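As a starting point, one isolated chain is supplied in structure tokens, in the form predicted on its own.
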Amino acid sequence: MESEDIRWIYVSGEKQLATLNLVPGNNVYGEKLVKQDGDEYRIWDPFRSKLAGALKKGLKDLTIKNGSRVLYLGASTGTTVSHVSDIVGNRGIVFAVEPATRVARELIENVAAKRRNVMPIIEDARRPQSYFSVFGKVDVVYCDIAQPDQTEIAISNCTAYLKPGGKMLLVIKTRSIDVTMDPKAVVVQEAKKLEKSGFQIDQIINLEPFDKDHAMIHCTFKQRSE
């Protein structure tokens, strides 16, 4: 999968995923900067970003494009957020939700302060009605949170903010949901919850070897918001 904002680049003979750097000269987490065809790209490490891992494992449709409006749940220090920011460009926006103040400080200082298209929201994803800075509907919800009810949290955020026909990329952290269940069974269980809530499952990707006992569900929001 390639576009003007995302590319496969050969570095020392190895094929690497990279995004067009929105802030040339700036790196976020020590990633390598590479010049190609007059542009600067940031190497996107699949061991540091589950979205890069999913692309490496064959995610067919990234759904996040130039100009997209993205609600990102579980922004952490902003590693993946920064690459999403590269992809959506200055015409898009990333609403980055992170509840932990210490972590959010890094998100603000290293990512949001340098990228005008990243809007940090220091809130608990369980309270989507508290995101006062989110305006209008979004095209994509990306959810990467370690909670037993992570799927339910994602669904409530989609109901509040995702436009009908919009997409969700949901990281399933099976050990956070149920450490006693077989990880594959947990993924199936969470996918069924999504289907019952009006989502169409488009693709399920096992994220190993990049993340053990993790999967990503790519789905479409069919249910109309109230």
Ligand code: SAM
Contents of the next structure:
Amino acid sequence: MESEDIRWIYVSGEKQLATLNLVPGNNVYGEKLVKQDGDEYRIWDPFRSKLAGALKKGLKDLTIKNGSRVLYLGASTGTTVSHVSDIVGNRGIVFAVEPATRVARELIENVAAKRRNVMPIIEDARRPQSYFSVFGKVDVVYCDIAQPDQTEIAISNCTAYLKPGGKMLLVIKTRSIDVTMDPKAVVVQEAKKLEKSGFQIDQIINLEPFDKDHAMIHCTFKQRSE
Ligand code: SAM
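Form predicted on its own already given; the form predicted together with ligand SAM follows:
Time for the whole complex; same chain goes first.
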């Protein structure tokens, strides 16, 4: 997968993923900045970002594009949010939800303060009705919150904010859901919940070796949301 906002770049002979830096000269989590064809790219580390890991493991359709409106649940300090911000560019927007104030402070200071397309929302994703700054519907919901009820939380956010036909990327941390179950069975169980709620499963990716016992489900919201 390659576009002008996301590239595979060779650094010291090694093929690496990178995004076009929306804030040239600025890095967010110590990632390398690389110049190519007169533009500056930020190396995107699959061991630090599950979305980069999913791309490395063969995610067929990133679904997040220049101009996309993204609702991002579990923003943390903004590592992946910053790459999503690079990709959507200034025509798009990332509504970044994170309830933990310590990490949210870093998200605000290191990412949102420098990127006008990142809107931090310091809220619990269990209460989507409390995000007063989200206006209109979004094209993509990205969910990485490592909670036992993460699939139900993701579905309620899609019902509130995802446009019909919109896409969701859901990170499944199998050990957060049930440590005693076979990780593969947990992923199948969560995918079934999505299908019952009107999602079509497009692709399921095992994120090992980048993240142990993690998978990403890429799905389409078929149900009308209003
Ligand atoms: N997505 C981040 C990245 O790639 O840079 C990493 C996310 S980290 C694995 C999970 C985050 O989800 C934590 O920052 C945690 O505070 C947040 N979280 C946990 N419960 C949440 C909830 N109910 N609503 C929103 N975020 C939540």
